[in-house]
There are 2 protein chains.
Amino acid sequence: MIAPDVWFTLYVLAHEGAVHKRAVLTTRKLGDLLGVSQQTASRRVTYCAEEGYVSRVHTANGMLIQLTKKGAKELRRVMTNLELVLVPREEEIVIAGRVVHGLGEGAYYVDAYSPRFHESLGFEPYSGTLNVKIVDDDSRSAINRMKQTPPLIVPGFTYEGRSFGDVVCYRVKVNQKIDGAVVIAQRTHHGQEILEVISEVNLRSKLKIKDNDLVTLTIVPLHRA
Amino acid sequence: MIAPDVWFTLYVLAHEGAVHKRAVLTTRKLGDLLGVSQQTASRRVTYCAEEGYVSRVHTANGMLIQLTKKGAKELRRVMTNLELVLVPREEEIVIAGRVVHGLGEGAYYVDAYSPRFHESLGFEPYSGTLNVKIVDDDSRSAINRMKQTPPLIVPGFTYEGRSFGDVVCYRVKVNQKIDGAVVIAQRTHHGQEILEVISEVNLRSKLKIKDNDLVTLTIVPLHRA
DNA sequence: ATTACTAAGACACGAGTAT
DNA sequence: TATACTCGTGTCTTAGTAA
C-alpha cells in the first residue's frame, strides 16, 4: 500500500503538470506546495524517485520531474476508485453557473446547424447561445457526471466547402423551467469553463436573466428502454 | 489544506461505501484498511468527526460512519483535479482484456438492432458479440477516458410490443486490425467488467482467438471538423 | 465486544550546514 | 543558488489498559 504522504506528493506533482511533461521545480517550491520544509520535500521526492514513481534530472536551478508510468498509474487508480465510489448512479445532475456574454459567433453556428438541431432535438433553436460560466467545483464534477450519460449526437456536415463537425448535446432544463440543451462543439472555444446552452426561445428574455446572473442546468436523461 | 492522512482516511471510508450510506466499521477494521493500529484509527476517525468530515454513531459492535457533505466535497475536489490533470491530451486510448464466452444472448440483440447498426456504424454486424473481460486498472482507466469521447448513439425502438433502448457505441480497432465497435446497452448485463464488441466479421475466427486470449481495443475517434 | 486514554517509544521533521 | 546530509527536537504511533 502506497503511503498517503507519497500519494500526496505525486498528486501535487501532477498538479504541476508532471504527468504529461517534465515539470520544473525546486525542493523549496515543492515544500511550499506540500506544506512541508525544503528538507522534507527533498526526502519525499528522493523516495518517490527510488520507488520508481517519478523520474528526475537535476539542473542548475531546480529539477525536471516527471511521473513514471508507475506513478501515473497510482493516480489513475485513485481517480478510478473515486469515480466508482462518488459518482452517484441514478441521481439528479445539476450544474450551476453564471451567465456571461459570448462573442456573438454562437448565433452563426446555431443558424448553421439549425435544421439538424431541429431534427435531433425536436425544436428549432433561437438564434444564439446562452453562455454559462462554471465557477464551482460541484458543477465541474456534475459536468463530468453529465458526460458519463449518453448524449445526443448531432452529426456534422459540409456546406459550401466548409466542414461542420459533430456536436454533442445534453438535454437540460434551464432554471428547472425551460427546455434546452447543452451543446459541446468538437472544436471547443472555451476550455471546460463555459457551457453553451441553446433553446427554442430566447433564454435571456424569457427567464429575465442578464450577465452574471446564476442559472441552473438540470440534466434530462435520455429516455431508456 | 487538508492533511494527507485525513484525506486518506476519507478515501478508505468512501471505499467502504460511506459516501451514500452509513458504513459499519470497527476501529480495528479501519486500522487494517489504513495500515495503522486500532488506536491510531480511533484517533483519525475522531479527528475527522471533530472537523466535520464524517458523522458517526456508536453501536454495540462497531460504529456507523458516513461522510458529511463537507467530507464528500473534499473527495470530489480531488477527483475533479485528477480528472483535469490525468485525462487525455489527445492520447491514444487502448483497452486490453481477455476474451470470455458470453451467454449467447448477445447474438439475439445484435440481430434485433442489426439494421440500425448498419445505419449508424456503416456495417451489418456479425450475429454475435465478442465479450472482453477487463482485468487491469490501466484498461479500466482507458474505459473512463473512452467514455469522455463522443460516442455514436444507436437510437432505441419498439418492436412487437417490446422496447429496445438506446445503445452507445464507440468505434474500435480490435487487435489494431479489424474495425468494430464497443456497444454499451443501457440495460447493462455485466457491470463494468465486460465489454461487448461487434464487428462485420466473426472476430473469433478472423483473428484466430479463443477464450482467455488477450485482445486490444484501440478507440477510433469520431471524425472531427 | 467495543472505543479511547496514558505513557513510552519510534520516527518524521526541520535547523544547520556540507556539497 | 541548488540538493541533501546530520542530528536534536517534537510529534505521531503504538502497547497496555481503562471504561
Contents of the next structure:
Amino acid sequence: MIAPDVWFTLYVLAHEGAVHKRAVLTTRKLGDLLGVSQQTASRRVTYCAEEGYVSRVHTANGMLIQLTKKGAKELRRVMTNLELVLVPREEEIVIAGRVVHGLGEGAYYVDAYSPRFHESLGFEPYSGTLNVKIVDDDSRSAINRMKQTPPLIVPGFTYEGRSFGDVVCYRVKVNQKIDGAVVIAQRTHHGQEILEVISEVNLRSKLKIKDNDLVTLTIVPLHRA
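To test you: the structure above is the form predicted in complex with the DNA. What is the structure of the form predicted alone?
Partners and other molecules omitted; one chain follows.
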C-alpha cells in the first residue's frame, strides 16, 4: 500500500483531469490543492515521477503531468479498499464456492474482451478465468443479492464476422485479498452454479489455490447511498 500523502497527491492530480490526458499545473497551484507548501508539492510530484506513478514534462507554463497506468492502478486500489471498509458488515455480500476445473475456453474470451475489460474495470485481466462452484444456499442467496446491485456492462462487439455479446460484471475481492470481477456472459457453457472470475493476476498461483479449494467473493458495490 502506498503512503497516504502519495495517494492523496494522485487523487488531486486525477481530480484535475490528469487521468486521461495531461494536465497543466504549477507546483504553486498543486501546493494550494494539496494544502502544503510549494516546496513540499514539488517533492511529492518528483517522488511520484521517480516511482513511475506519473509522467511529467516541464514547460514554460508549468508541468504537463499525467497519471501512468501504475499510478491509476494504485489509485483504484485505494478506492476499492475504501469501499470495502466503508461497507457496513451487515450489508456485505459474500459468495462462497469451490474452485473447479474450467472448459479451457476462458482464456480465448478474456483475451478477446481484454481491452474492453481494461476500459470498464480498470485492469487488464490475466488470460483465463477462475471457475467457482457455489457450495450452499446462503451463497445462492448472495448471488441474487449481487444481481440486484448496479453492474458494469462491457458492451459486445463484432470481430472478423463473429459477434461477441455484452458481458455483465460485478467487482469483487477474492478471499478479501485480490481485486477481481465476476463476469457473466450472454452465452456461456457453464450452469448457474458456476461463476467465472477474472483478475489482473493468475488467481490460482497468487492465492495458492487448486481444484476443490474454498474461496470467497466479496462484492464491491459501485454505488452507495
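Here the rigid core means the biggest group of C-alpha atoms that line up within 1.5 Å when the two forms are laid on top of each other. Residue numbers count along the first chain shown, from 1. Not measured: the values here are computed from a predicted model.
Once everything's superposed on the core, is K21 shifted 2 Å or more at the Cα between these two forms?
For K21, whose C-alpha is compared between these two forms after core superposition, the shift is 2 Å or more.
Taking the rigid core as reference, does the Cα of G161 move 2 Å or more between these two forms?
Shift of 2 Å or more: no.
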